[in-house]
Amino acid sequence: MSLSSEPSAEQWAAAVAAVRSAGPDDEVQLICHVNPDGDALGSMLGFGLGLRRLGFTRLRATFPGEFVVPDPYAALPGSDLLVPEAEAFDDPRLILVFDVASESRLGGLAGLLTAAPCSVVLDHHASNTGFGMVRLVDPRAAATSVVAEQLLARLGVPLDQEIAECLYVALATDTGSFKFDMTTAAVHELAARLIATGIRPGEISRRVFDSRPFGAMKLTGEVLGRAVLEPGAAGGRGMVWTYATLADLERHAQPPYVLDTLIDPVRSVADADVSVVVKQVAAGEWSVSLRSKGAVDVSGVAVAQGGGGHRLAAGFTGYGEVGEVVDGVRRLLDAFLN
């Protein structure tokens, strides 16, 4: 399944009513994806906080797998709503997934979905597969922030400092510092609108995007100085790719997640409009990033292999050696180009 247009009036007013369905003591469920980003956390924090001005007393943040909440989010307003998988209410009365594109990447969590008697989706991604009982998918959005701020404002939550201070980190770190194509009048309207709560926003880039253990460092030089270059790839528009093993975090002793930026510095390369890194998860097992500076649509590429993102930026879940993933991307990208 793929989206194209935003949510419709109907299904705004579904998704406030499920809200509404629940009252202030019943259970309420939020979750978002494995390894969660900015995006993920910050929406989710931030409308779980705008449950709570509400009078919702019975809430619960989670995402699945190992419970490490990345450095640069970790002193997010709401962080006390955030449990470990395994202390996720059993049988919640309302389920509110952010940032999610698929069920796959719910893992173990995904069994709460058809259990609960409601459940609402708040995404952005065009591959969104259409899981859920009400779904507010807009892929039009910058961030899955900008689809859960319009819901909060359809409740009649005011945007506070803290609350801002959630979806302006996540609309900061899926806009990339607000340079990526999607950065919209709109999205400039909105974040000036968070400011205007009283956030310091260059106290938060300070934190979010600019500070790094020296190992990280130490570790994305390394990975970066592996980077290989294939002009020809992408049907001659270039592709840049490199690879990142358990045994490289080990070695800096550094956390999976000082690699999800990675991507960045990769993607800078001017000689290749597609970019990929691949970062090791298990034996057998890479967790792939993908990016594109407007020539290829890459979400094909990720959703052919499983996953899902955007035409500019997109991931999947891929097995074998290394170079059995990268041959796998480079030879989808010259199947859907040629």
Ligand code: AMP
The other form holds:
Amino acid sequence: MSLSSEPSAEQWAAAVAAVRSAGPDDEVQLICHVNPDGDALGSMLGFGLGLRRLGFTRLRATFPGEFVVPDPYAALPGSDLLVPEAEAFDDPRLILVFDVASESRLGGLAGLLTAAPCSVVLDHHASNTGFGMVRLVDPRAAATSVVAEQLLARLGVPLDQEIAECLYVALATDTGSFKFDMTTAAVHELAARLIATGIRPGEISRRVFDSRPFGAMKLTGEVLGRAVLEPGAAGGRGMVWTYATLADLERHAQPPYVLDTLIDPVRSVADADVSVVVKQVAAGEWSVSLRSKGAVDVSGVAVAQGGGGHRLAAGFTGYGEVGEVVDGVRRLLDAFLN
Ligand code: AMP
Ligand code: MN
Ligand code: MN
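Return the structure block for the form predicted in complex with ligand AMP; the form predicted alone was the one displayed.
Below, the chain from earlier opens the complete complex, with every other chain and molecule after it.
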């Protein structure tokens, strides 16, 4: 399924009804995607705090896989809601899902969603596969937190500093600090309303974007040093790529999430439209980040490989040797452009 429009009035009403159908003592489980980023955690925790303001008392928030919250997000308000996947409610009354493009991004929690009596999916990926009972998927939203804020408003939850900080981190990370194409006037208006609660954007940005261990900087230097530029790839628009292995992480004693922002310096290379970072997850398994400056729809490549994302920012899980993974991307780019 590919979506092009925002949620309908019926879908908003169904989402409000779904939340209101649960009582304050009902178990409500919030879930975001594996290897959570700022939007996944920020929209989930911001919404969770909103539910707390509505009187809900039994709230848990989680994500599949290893229970590691990246340092930049460790101090987010509402972090006390977070539990490891194994401690999710067994049989929640309501499940809310944030920033998840496909069920594959729910890992072992996908079954919980299928079994739940009621589920609401908040997302902004055009590639969203259409799972869950009530779907608030707005591919024009710059972040899932935009959708989350709209649902909170419809539920009558006013913004406070804690909710605002979560939603602001989500908005700032998914727009690349208000730089990407999705950064509309409405995005800045939302940011203004969030800042008006009294949050400190400078302090938040330093914590989220401008703070990393020395080892992470050294690792970045090495990985960028081995980048390859292929001017003829992507139908002559050019591709630049690099990779990082688990051994690289180990050598610098760094956790995998420090590689999440590595795509940014790579995608800034002016000689290539497409940028690719291939990050080892396990033996023969790689998490692949794709970006385009505009000439190529990289979500098509990602979807063809079982992943998803947006037109200019997408990803998938690749298998085999790193060279084989990059070959696959190269071939798909050629196929899409010829
Ligand atoms: P990343 O390169 O990890 O920052 O991801 C870029 C975009 O692609 C995000 O919107 C992700 O949600 C999406 N994405 C990344 N990996 C996958 C995947 N394996 N399956 C579906 N979507 C993905
Ligand atoms: Mn995300
Ligand atoms: Mn997002």
